[in-house]
Each structure stands twice: as structure tokens, then as C-alpha cells.
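What follows is a single chain, given as C-alpha cells, in the form predicted on its own.
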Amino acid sequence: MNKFYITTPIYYVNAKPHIGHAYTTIAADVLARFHKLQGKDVFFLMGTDEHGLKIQKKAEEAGKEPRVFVDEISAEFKSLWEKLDIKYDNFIRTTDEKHIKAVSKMLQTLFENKAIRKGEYEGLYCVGCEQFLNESDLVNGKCPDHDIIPEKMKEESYLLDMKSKQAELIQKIENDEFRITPEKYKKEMLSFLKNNELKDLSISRKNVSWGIPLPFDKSYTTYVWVDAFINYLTGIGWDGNIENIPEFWPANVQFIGKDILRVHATIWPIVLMYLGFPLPKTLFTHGHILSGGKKMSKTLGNTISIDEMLEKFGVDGTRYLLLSAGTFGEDVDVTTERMVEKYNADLANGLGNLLSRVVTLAQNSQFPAPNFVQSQPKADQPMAEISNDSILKLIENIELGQALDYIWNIIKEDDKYINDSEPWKLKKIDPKKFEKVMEKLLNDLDKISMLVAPFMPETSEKIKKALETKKVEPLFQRIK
């Protein structure tokens, strides 16, 4: 059986989950469900990144021990995924004992193989990013993402040799052995790598107690990013032994936000190269969610809470509105007003209204349901056998917004078909033509129920039930 392994970024637990976390995770869940429908053996990994200076400081501010602090925030993430109907196969925490042991074993191997050496490191460190920045990264002397002046740090440190793997990394990105997509992010990384010599990476921290101690020098803890990346291996059972490549590795798709592209496209593949592991097949980089053309912030008052979305639009409504907001991969702009408008147009007046019209016509007809509805596909029947190649290609290419457009075009065409054919008249004057019209509409809804299944699983089931019973409850109530 074909294997498909997908990961979200491992989310940092310095604060509660927000709409951006939900956006990435819903997209990953859609892809995982889609490949399961195609009969593949799917593994969907997500989790929480729980070490580092930022968390140490946040816990101190909250007057809590770091472990208590991360336990609480990690539980918030798991709770949100349950609310959003996210069906992951494993939720890993970097404070898990198995993960800590594997990271220690890996670091010991890299140290013994001379990939790590002791030296002195000097650089500009942004606590917000938990990483060193170049002067060229700064805007007016500040980190562009966190609007803070990085701290100048100089300390004795353990360094990972990055330069030795730079040329090989460039080659792997160029020939798509390590595919960075969309294309603009591939170009961005190649430009960076060809115009900058990679500095050796400080993989240790002296002033951070909340982390994994280096196995070869316990007076240091491990740099949080190095620790975090290894979750993509330990989450599928890796024990830290380089002889034991996990069954599901390499990942088919790793989702990341554009703000963490550089570390995922340099540190992560270089660590894998030192381990002798294949690189992920696709690193898919997506943009940010904006509101009113600007990044969401409490100061601007343009934040949209994911809990508020769930309350207003429901689970499937929220999933639909986020993924149909624009091209997945680009920045997308959402406002509550526009989402209410789209919810009413596409869900209440669109899909919901079509189902209600068609089932009501079938209900009041003299023909029994079997004349109209083809046999339901079996639950394990691959999507490829009952769908159209063009939408399969869209989802495989992670063009999720375009895939939803494809489905909604069927809905719009069926609405027009009803208006043009006027089946309520046909059933009196031409029963055979009426039956033919109804067969098309019911079979289209049957197809729609399958196509929306990865995106809106609950809605898919409701459509199937309405077709089987010829009874329909409103799918989506209009919002005033």
C-alpha cells in the first residue's frame, strides 16, 4: 500500500493557539483525509514544541514552573484540534521522554562524527524567533517579525558545521530532491544560499535551563530548533539510532509558515544529511492570515478568534471559510463581515439550499429513491474511482482553494440546471424527463458529498444521510 506522511509545523507553546495554527492544521487534515480516501496508508503528525528561553521567560512571568506552563498550553492545542475535527495519528510533545532520549542519542552521534565542535559564537539573537539573525534580516535594527532589537550574544558554544553541506543542499533544492514550494520560496532560498555563506550553527545554550541537556556536556542545553525538528522523526517512532530509519520517512509533505522557512530549509535538511537520512519530499510554505490587509494584532483591533469563528460558523463552516479565503500558499485576507457574507452565499444559500431543493423534489415525487440515486460508494473505495481527475490533481498539488472552487461550480451549475429545467413542472407533464433530471441532481449531490468529505466531513455525512432517507434538515442556517 502507498504510504503518505504529512506533518504540520510543531507549534510553540509560548501562548494559546490562534487562527494561524488552525489554518495550517485544517489544510494538513484535509490532505491527510484526501489521501486516506484514495486508499493510502496515511500518517498525520502534529505536536507541540515545549523548550527554550521564550517559554522559560513566559513561565516565569506567569509565576509557574515551566512544566506546568507547557502542560496547560499543550492541552489547549489538543482541545482545539478536537473542536476542529482534526484526525491526527500522533500528537508529540518535545517534553516526552522518548523524544528527549532520541535527541540526546542523535546529538551524541553528530558529536562523535565531528559534525559538532566546540567554539565561540557571536551574533544577534532574537528571543522572539529563538534564532540568530543577520544584519541584513533587520528592519531599522529590529527583527521584522517581532519588532524588537536582537540581543548581541557572545559565548562559548557547541557549533554544527553548516558550510560543509551548503553546496549539497543547494543542489538538492535545485533538482527538487528537496522540493520547496510554492516556487517563489524555492527561489528565495536559493538566492539566500548562493549569496550568503552559512555560519556554523550554535546548537547549545548556556543561559537556558529549560531544555534538553547536551549528552556530551551537561552544562549546556540544546538549542530549541534542533530539538524541535527531530519531532518529525520521533513522532513516527524514531529512537535516535541512525541505523533505524522510520518506516514512514521521508515525509511526503511538511507544512510550514513562511516565517520559519529559512530554518526549515537550512538547519533541518543539514541535520538529516549528517544523519544520512533522505530529505522530506515537499516543504510546502504558506503565507499569513491578514485582516483588512494587515497582520492581526490586538493593538489594531483586527484579530479574529478561532473560538469565535467556531461559535459563529460551526466546525465545517470554519474549515470551509479558512480554506476558501484565497490561494493556499499566499497571504490571505479575512474579515468577519466578508466571512459572514461568504457563509450565507456559499453554504446557506449555496450547498444547503441545493440539497434542500433536490431532496424536497425527490420527496414529493412518485418515484422511489433507488430510481434516482446510484449505489453509495463503499467507505474504503478510493476517491480516484469516483471522482474527476482535475480535482484530484488540484488537491494533490495542494491547491485547496481552487479545489473548493471546483466543487462550488458544480453547485452553481446544478442551481442553474434546476431553474432552467423546472422539474416541479416536469413531474406533471413529462415524468420520464423529470426522472432523468432528478437522477442527474441526486447523483451530483452524491458526488459532492464525496468531494467535500476531506474539507467538511460532518457535512458530507449529512448529505449522504439526506439522500438515503429523503429527509433533510437545514445544513447551514443563515447568519444575519
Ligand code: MSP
Contents of the next structure:
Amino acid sequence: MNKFYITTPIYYVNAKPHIGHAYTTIAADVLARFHKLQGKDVFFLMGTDEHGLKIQKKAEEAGKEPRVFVDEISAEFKSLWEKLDIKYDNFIRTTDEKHIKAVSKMLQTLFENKAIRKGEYEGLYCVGCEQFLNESDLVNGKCPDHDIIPEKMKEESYLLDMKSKQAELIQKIENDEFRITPEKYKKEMLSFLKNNELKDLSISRKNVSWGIPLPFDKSYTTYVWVDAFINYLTGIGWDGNIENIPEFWPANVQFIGKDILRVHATIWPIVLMYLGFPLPKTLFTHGHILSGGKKMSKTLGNTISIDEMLEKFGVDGTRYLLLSAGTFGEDVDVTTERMVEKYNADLANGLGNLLSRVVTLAQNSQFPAPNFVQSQPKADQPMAEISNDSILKLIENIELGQALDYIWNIIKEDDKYINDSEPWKLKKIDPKKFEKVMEKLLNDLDKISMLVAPFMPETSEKIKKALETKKVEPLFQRIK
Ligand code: MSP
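Starting from the form predicted on its own shown above, please give the structure in the form predicted together with the named molecule.
Starting with the chain above, the whole complex follows.
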């Protein structure tokens, strides 16, 4: 069967999840559901990144053992995904015993193959990024993503040889064997790689206990930017043995935010090349959710609480508002006021109102059972069979905001069609025409219920039910 493997980044457990994390996760869930509806064999991986200095420090501040601390926060992520109706196939934690073993085995292989060697490392360490930064990355001496001054450090360390693979990497990005999209990020990475020789990468730290000990030198640990990548393999059952490429590998789509593009477009593919594994097919980079013009982040403290959103807008409302806030890929600035406006306009008045109008008209009429009942898609029926190409292409190309626009255009057109054709009048004066008008509207709603299914699973079910039973409860209550 046609396989489809999709991943999100694994989230740091230094604090509770916020809507930035929900954003990536919902988008991946939409894509996973969409491909499932296309009849593919989908694997959707999700998880938490639990090692490192940042998390070790947070646990200390909270007066908790790191293990207890990460268990608590990881559980919060898991329960949020449940609330948001995220249907993943596995939830990987970097503290899982199996993951640790596989990472350790892999490092041993890289060490034996001389991809890793001991050396000295000097650099500027940003604990927010959990990586060394270049002078040129800083803005006013600070890490622009975390607004902190990185720490100058010099220590003996184990280093991964990056430059030996640089030419091959450039080639694979250029010919789209490793496709970085949207296009501007491919250009950005190619220009970076062509203008900078990749430095050896420090993969270990000495006095950071909360990590995975290097198998060949236990006084060092590794975490995040080698450890964490391997989740994409261990999450689908990899045991660390380079002979055993997991069945679902390579990933079809890996979602990442632009802040972690560079590591995902350099370290990650280079590790894979050393292992002799194929590279992911598509690395899709999205922009950030901003609040007041700045990336919404736990470190900056400008987050909108996801619980607040869920309470106000419900699960499907939250999923819709996040994905329709702008072009997926670009930065989007969100405010609660704008979201309330959009909720009322698109959901309460738009979709909700259209369904009520049509079902109410259908209720009070006695025309024979319309075609729509026969056109109800079956659970195993691929979406392609009931829909036209252009929206399928939009979703396939991960143009999620545009795909929603496409659906909402049908809604707007149908509203106009009702106003123009005035079916409530036709009922008496021209029953045949009334039937025709209703048939179109019911069929459109039937189609809408299918098209919104990956985005708003519960709403899709509610629409189907209302069409079948000719009974309707308001889908979305207006918010004052
Ligand atoms: N743990 C690393 C990823 C390792 S993957 C092998 C990490 N974690 S993170 O929790 O800081 O961020 C995870 C993802 O969430 C990133 O893709 C990041 O871009 C995304 N987001 C975090 N804040 C965000 C917004 N405000 N807006 C959109 N996405 C955001 O990096």
C-alpha cells in the first residue's frame, strides 16, 4: 500500500505547550488525516524532546528530579493533543529506554567510522537554542530568538565532521532529492551552504548530566541536536543498527518551524548520510505565530494560552482559527480580538448558518429523499473520488490556508445562491425548481463535510449527521 510518513518536531518539555506548538501539530494532523482519507498507509509521529541543559535547569528551579519534571510536562503535551483531536500513531520521548539505546548504538558506529572524533570546541552557547551560535547570528550581541546573551565557552568535546558531506548535501538539496520547501527556504539554505564552510559540530557537553552518555566516553553526554533527530527513526521502530532501515523511512514530510531549519537542513541530513540512509523527501518549513510582532515563545513570555482558546472556540474552532490565520509557511500575527471576529464571521455566521438554513429548508419540505444521501462518502472511500483536483492539490502541496479559502468560497457562494434563488418562495410557486435548488445545496454541504474532515473532524461528523437526520443544532455559538 502507498505509505505516507509525517513528523513534527519533538517539543521541549521545559514548560507547558502553547499555541505555537499546537500550530505545527494541527497542521501535521490535517495532512495525516488527509492522506488517510486518500486511502494511504499513514504513520504520524509526535513526541517530546526531554534532554539538555535548559530542561535540567528548569527541573532544578522547580525543585524536582529531571525525570519527574519531564514526565509531568510530557504528559501535558500528550493530553493537549488528545484535547485537540490529534490522531498520532506514536508518541516518542527521548528518555525512552529504546530510544537511548538506539542513539548510543548509532553514535558508536559514527565514532568507529571516524565521523566523530575528539577535539576542542570554542563558541557561543545559547541555552534557548541548545546550540552554539555564530557571531553573525547575533543581533546586538544577543540570540534573536531568545533575547539572551550566549555564553562564551571553550571545552574539549566530541565533534562531528560536517564539511566532508557538504558538497553532497548541496547537490541533494539542489536536485530536490532532499526537498526544502517553501522555495525561499531552499534558496536560503543553498546560499548559506555555498557561502560558508560547515564547521565541525560539537555533539557533546561535559558537565551536563541530563543527556545520553557517549558510549565511547561516559564523561560526556549528548542531547538535542543529535539525540533529538534520531526520534524520527526510533519513533518508527529503529534499533540503532544501520542494517535495519525502518519500513516507513524515508519520511514523506517533516514539519519544522523556521527557527530550526538550519539544523534540520545540515546536521540531520549529514547524520543520515553517514548512516547511509535516504534523506527525508520533503522538509516543510513554516513561519511563526507572532504576538505583538515577536515569536510567541515560552522564553519571551508572550504566549496565548491554548486552554483559553479551547474554552472560547472549542476544538474545531481552535484548529480552524490557527490554520486560517494566514498563509501556512509565512509568519502570522494573532490576537484574540481578530480570532473572535473570524470565528463569528466564518464559523458561526458562515458554515454554521449555512447548515442551519439549508437543513431548516429541507426539514419543512416534503420532496423525495435527495441525492445527497446516496453520495455520502463511506469511511474507506478515498477523498479523491468525491472531490475535484484543485483542492486536493492545495492540501497535497501543504497550502492549508488556501485550501480553507477554497472551502469557504463554496460557503459564500451557496449563501449568495440562497439569497438569489429564494428557495422558501420557490417551494410554493415552483416545487420542481425548489427541489433542484435544494439538491445543489445539500450536495454542496455533503461535499463540504468531506472537505473539512481533515481540518475539523468533529464538525464534519456533525454536518453529515444533520444532513442525514434533517435535524440541526448550531455548530458554533456566536461569541460576544
Ligand atoms: N526540541 C526542539 C526540536 C527538536 S526536533 C528534532 C525544539 N523544540 S521547541 O519546543 O522549541 O519547538 C518545536 C517546534 O515548535 C519548532 O518547529 C518551532 O518552530 C515550533 N514553535 C515554537 N514556537 C512557535 C511559534 N510561536 N509559532 C510557530 N511555531 C512555533 O525546537
